[in-house]
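Presented below, as structure tokens, is a lone chain in the form predicted alone.
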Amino acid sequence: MSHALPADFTARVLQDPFLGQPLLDALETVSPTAVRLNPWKTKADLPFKSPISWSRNGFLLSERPKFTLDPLFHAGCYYPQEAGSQLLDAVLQQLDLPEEAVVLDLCAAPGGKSTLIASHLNGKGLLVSNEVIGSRAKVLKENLIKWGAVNTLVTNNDPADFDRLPGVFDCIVVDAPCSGEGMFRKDPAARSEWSENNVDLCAARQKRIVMDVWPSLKTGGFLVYSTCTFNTQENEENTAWFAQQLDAELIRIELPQAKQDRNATGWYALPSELDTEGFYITVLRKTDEAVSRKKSSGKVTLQTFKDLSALDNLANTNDLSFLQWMDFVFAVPTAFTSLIHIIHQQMRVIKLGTELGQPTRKGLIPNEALALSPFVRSEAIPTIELTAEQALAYLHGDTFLLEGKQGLHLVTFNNEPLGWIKHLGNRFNNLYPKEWRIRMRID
């Protein structure tokens, strides 16, 4: 390790019988690698070691591959996600949520928990994934597009902005920004950023975040609070403060593989006891009545798109509605069109369902999202299967000799779509988004 553990942190741990020397020893070992598979796409050929018992699609790997050089990673067939974070899957399974739940992932970038929630919803309900930092919100949008679910939005807002959506969400997941103690093994640089003062600042910020977003939770709804740190200030003490300030009910969940926290109100994944980094999770339920105070802007920003003849690349329009935003058309769940209109009016939306593309007189100019969504893409679209070498070159933004007829084609690897090309007969235009392209050398 290039950075020693902070002395004050070490002293804290040694004075805390809940953690102790075993945690310090574990933080000096090699981090495990874990992934979560996309249940709707091709199973990638990875060095699987064992399933993660608390995550339906999670696996530990025996070694860390170069994910960037795997075309199926770019196709959204799996997501590298720390095993402790995947405890969220076991928690969601225990919550008494409606069949078509409306869920907010408040601090969502880069997208691990959002893709997990989307898999849990399995095409039902609606997921709003939010990230306040613009550059991180773009990464979140990319990862959700690659995951392929239609019932997802991405917003780029401060938590306080959600008071414009009072009583909307059945569940809010707050994976709060924290002091990052649980990342000390995986990211040694995090050690140099830690201080007692930073712990205090993080605990205060976490209080503000939860208090800001609480009005948007329905009465009877659940707030899932998590961090990747070990200290009581950001975890048990904050949880108790939330319950007292908000008159919230602490919900008992069972995570037998994890370690119950110091107050028996939440659970820890500790690297001294599991093949994980550090993670903490707990659940509160809203018992007071949600107060309605919607601020309607009066703007009509979305229009219904009715020219289905322009959407000949769609497999199934059941339960979907088509909205036009500027010059582009989006597929969204019909059951939530009214709510989506409200969210679009009140928030800064940067991903709206599945973007199909731009309709023209000659047909649809398809968006990358259409290529990557198994729910709306037609199997009748002409495809060209690429070799591994060709797939990496395509993802790198290159062009090369490729046989095929002129026109728009979907290129695939292992029969899993990667994106679009416009074939010109003896060459093609590579339509893979420039901002997504592989930047490292691929030879």
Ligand code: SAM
The other form holds:
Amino acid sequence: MSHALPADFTARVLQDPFLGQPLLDALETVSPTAVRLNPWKTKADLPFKSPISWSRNGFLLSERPKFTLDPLFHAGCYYPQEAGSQLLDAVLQQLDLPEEAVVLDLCAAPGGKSTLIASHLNGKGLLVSNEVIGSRAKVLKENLIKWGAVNTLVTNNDPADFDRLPGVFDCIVVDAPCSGEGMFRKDPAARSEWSENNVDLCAARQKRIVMDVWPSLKTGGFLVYSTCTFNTQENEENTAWFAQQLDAELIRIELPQAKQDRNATGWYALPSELDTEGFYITVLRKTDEAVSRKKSSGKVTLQTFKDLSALDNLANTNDLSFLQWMDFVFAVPTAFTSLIHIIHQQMRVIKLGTELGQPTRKGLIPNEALALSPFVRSEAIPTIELTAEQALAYLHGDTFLLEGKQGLHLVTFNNEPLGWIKHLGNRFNNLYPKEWRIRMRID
Ligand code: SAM
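Requested next: the structure of the form predicted together with the ligand (the form predicted alone having been shown above).
Okay, now the whole complex, with that chain kicking things off.
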């Protein structure tokens, strides 16, 4: 069903020389398709049109493939992400962050910005990806597992809960829930949800979110604020309000391909000027003194896992620490174990580094995260390469005749691991997580 642009929105845009008729025209054209490649995984065979100049791993495609039918999409080899959102890559490169930065992505599901931040960190530092809505946090966790970085946690908390982690983060990304005007082309249903009243509600909620999370930013740390909308209330006016209320410094960023905002305090991707949807981004720096990090008080629930022989040649143990929580073992970056203990005590953590699985007397029952992380899984794990047809059947949850020795194997496509099987001789048990399986017909 096609939705017309809301009349009040059209009137607003026409009265605003910054936007005007060219924006309305652009919103009625076909959306470009863009992806960002995973620098640690196999390069997929996609209909590449041109690189995105502001994003190190970004490409525009000449057409939109059926991503679900590409096994390398499920292997986390790339993430479909509209090109405007990828301006974050150029912004991160301009921030004066420590080598081992601790970054919070506060409104992170489904994970476009988080996978970009993880690539930027390139295995160094720590990324905490948070999403307040439980069902969306699960999708975020899935996408981050597939991306494969060890140095990521996923939390499922309200922004106000971050007052339990004062002064912890070098950088906080607030990709705020917004009125979504920039999605009117890609997602026409967003048009029917728009109203003047909703713009006001969104602007007020954004203020609340930024105020709530601000105490967890270190002094000197950066807050990157972004939306996918075009109006001044949620963008320029909120930016000015944050700077004034928080006595924060507005940071000068250069994005030569983008358009400077109406106050020259941030930048827009406008579909009338670039092959993007709508996106707004700005950066503030904390200048006041942050309170020192809260000491952990609750009981210790995470233990150090010492029996590395139980990992059965399945995991690389160099430069990583192994923690046990209940019956499960997790790999985390050694430099951050004490911070991870604190976060684990204070927040609802649903992804803790890379989960290896459950050690038992018969060996490790492996987790899918181990299969999908090039940083943790061992080269010694036996693999079986699948054809495209077999790979799709595997991702669909099927089992079929397959040559191989008995025991645990990784199955791969184009040498990229997809997940685990337990081979029984001439057939196998499919261990691909039920909730990740392709649901559409694949024949
Ligand atoms: N950063 C994500 C990405 O790049 O894939 C997109 C985030 S989307 C623009 C905004 C997110 O904020 C949604 O996942 C939504 O569930 C979440 N959200 C909604 N209400 C919120 C609130 N009151 N506080 C924090 N996050 C909220």
